[in-house]
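Take a look at this one chain, the form predicted on its own, written out in structure tokens.
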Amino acid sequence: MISTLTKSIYINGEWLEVDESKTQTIYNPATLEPITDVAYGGKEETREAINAASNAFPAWSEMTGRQRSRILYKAAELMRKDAKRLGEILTKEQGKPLPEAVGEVKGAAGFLLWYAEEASRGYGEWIPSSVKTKRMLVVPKPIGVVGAITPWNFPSSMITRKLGPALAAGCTVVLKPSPETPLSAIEIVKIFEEAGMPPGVVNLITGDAQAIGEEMLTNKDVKLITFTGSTAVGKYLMREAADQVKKVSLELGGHAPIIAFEDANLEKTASLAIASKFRNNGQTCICANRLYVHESIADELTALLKEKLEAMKIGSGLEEGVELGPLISEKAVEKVEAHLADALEKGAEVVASGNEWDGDLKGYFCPPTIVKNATDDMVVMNEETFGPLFPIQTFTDEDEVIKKANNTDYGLAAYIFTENTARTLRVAEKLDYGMVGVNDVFPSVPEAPFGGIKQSGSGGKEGGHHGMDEFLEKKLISIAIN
């Protein structure tokens, strides 16, 4: 039963009230069960947002970068102290287990302790000049308010990777997040408010993903849209903001291959491929989708694979010991066992097939399955599942793996393992992927450039000092001298 209204529109400085007439139901994931509503709004509200935001930008921009830090310093400090709640929230409207959560919320706070070093290190340049009554400057400038659409998979640290650079380069901002995953926003725009951001400077709209979207691509204050989500609806932004040329940074989905070649430390392939492709139930979107073994290891690989699989406990992330909670919908189970039909009507062997869950339970769960014998012309080795279904396909030769790896529209991460140092280097220059981890399934980290390549991506890296470029227009200043 739903206990409370909880207020999700926060514009200037003000949490609105919630009009009951116009509310959604969040639900955890696990049990079905509704945890509270929030206000469903729109255009007008987003419009109001937008204004707040574009108000609010001179005296926030004309800021030092080091008065912004100790902004940032604060949340991210608040943000850290208050993981263990903050993961709870996480998990009840997201369904990944507790620890997760709880790393995940730490791993926000550390993008924006990055970006709180970062705020003053937004560097110019003095170019010299081939006029000798010539002096030229480049300075760096804030691009304005920012429309930030982020979402359902981990809605805690795609937020502060998106508004920690905005922020600390001296943006202002108008957040979207998504509509299953609204109450981590709520709880990271309440720490930003603790730690004294000005009014104006962050604002959050919850609602009609469809209606918000289009004021922030229409409206010619919003500068830049910087969205994580679906290639589709990257593709719809790209377009739709041409009209006012208004600049996208994307970051998109992904279809990552593991290799595993023949010198592969096994313990080391199986624990982390299972890392990966199981972290959050399958629904990232740099986890691994498909797995390439040289034949030579194959079937000692893959009954580590089995082991591991086998011994994963599924439920509520709330759970003690729980690895594996639910799917965010329906919808996204039935697209797991789409593929895995497909895939076993063309041939595929299941080789093993997680623990059955508490009956009680009535959420979104899906057994996580590993197969064999996965072929080129199964779904399952061209599309996103996005969920826990991991084929296996075994190969002989390098050149030969690398070309099936890449052949695919997406190009975000790739990860390979080998002890080999020749062989790393080789491998990873030739594939097309903006990361390659070798012997390594975790690249996200806050001092390092994240983002994909050919439909996986389109803008600036998130992370890292390249983070900040995205929100930042070069402005040239040339002085005549004589």
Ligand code: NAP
Given for the second form:
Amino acid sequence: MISTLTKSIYINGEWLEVDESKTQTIYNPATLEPITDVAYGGKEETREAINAASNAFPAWSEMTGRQRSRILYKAAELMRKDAKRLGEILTKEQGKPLPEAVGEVKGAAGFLLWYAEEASRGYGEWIPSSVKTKRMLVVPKPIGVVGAITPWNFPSSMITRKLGPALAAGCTVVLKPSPETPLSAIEIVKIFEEAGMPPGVVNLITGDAQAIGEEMLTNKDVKLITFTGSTAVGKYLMREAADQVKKVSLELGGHAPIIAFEDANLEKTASLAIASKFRNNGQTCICANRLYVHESIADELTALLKEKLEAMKIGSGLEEGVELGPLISEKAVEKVEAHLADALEKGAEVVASGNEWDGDLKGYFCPPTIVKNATDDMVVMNEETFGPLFPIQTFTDEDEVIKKANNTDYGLAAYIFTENTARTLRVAEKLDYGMVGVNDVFPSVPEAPFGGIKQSGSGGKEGGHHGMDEFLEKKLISIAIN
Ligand code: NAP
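Next up, the form predicted in complex with the named molecule in place of the form predicted on its own?
The next block holds the full complex; its first chain is the one shown before.
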């Protein structure tokens, strides 16, 4: 029995009443209990939101960066102050353990803070002309209305990583969050409202992805679609955007290798490999998908991984001490099970399987598993598992392992563990990835550019001063002075 309706469509500074015949239920993935119903919007609401964003664009883009930054600062501050409550909402709808959720909210506020600072720094260029009587200026201009589409795995930070730079640059936005996790998006919009965001600058639509996407793709007022999600949907958006030569910026899936060399610090490698693989229960675009370990340290490292995994508590993310929550859906659990079955059929051996969880929990739980003897033909070694399955393969030769690590269409993140500086540079330079972590598995921070190459992304980076570039067009003003 659903008891509540939550307004989730926000257009031109107004929350639309929920039409009870068009709703969608949000469930807690740990208990499968309904949390609330939200509105299920479509083409019409999206068109209205785009109109509102379009009407708000001139005034917002003509404000000074300083004026925009004040609102972003305030939003960042409000978010940080409310991190615990926002974290609880995030955990309820998404499942991740509360400390991770609160950490995500603080990180999300960090993006707003960073772009509050960047808002005043949209520098242009003065180009010395080859003609004596000409002057050439390059002026950055906000691109216009932006359609932002985000996934469920980081329901807070994936939004502010897009909206922070978009708003700082002077763009207005129509946001479509994931249907699994609209509640964090609603809270973020309320924070913007409280921070004094003018009506129409940020608009929110929940509902029919296909219809919302189609309107964003075909409506000429939308100048850029910024998308984070699967490579399959990213390809679809890229194809459809071609009709209008609409700009799309894509942050897509990954298949990150970790390479542990013979000189790696074993304790550090084991702790960080576990943190990378099992953060958000493996549902992270940059989480380790496969571990290559040098034959000489394989037994010792595997034993440490087993010990660490078996010490992790599984359960509801709201319970004290839980490090592994549920997965997002039944389909996600089935995918992990299918990858594990395929690996076992092809000769993998289970090294460790996590603890049991509270039997009363009816949610999408899945035992975390480490397997060894992984071979290149296993599905888990090639496809994004997006769940708690960690395959290990041994290697002996540096060149050979680099070749294996690069043998994928993905190119988001890769990690190496070594204490050798020359090897660090040699290997990091040869890995075909947008990001390489060296004894580090957390490259996502507000001040640095995040993004993939190959089929893991296209368009610009998110984060850092680079993150503003996607939202600014460079206009040339060529002036004859004679
Ligand atoms: P997804 O299925 O591609 O969905 C992402 C978003 O796109 C959702 O809001 C979804 O809404 C929407 N969508 C789906 N079809 C659409 C369409 N035809 N038009 C418009 N919007 C559409 O991905 P996901 O399962 O939510 O997220 C997991 C994926 O995201 C993984 O592959 C992960 O690696 C990737 N990811 C990448 C990064 C990065 O920075 N590179 C970060 C986080 C996650 P519906 O669910 O309603 O269809």
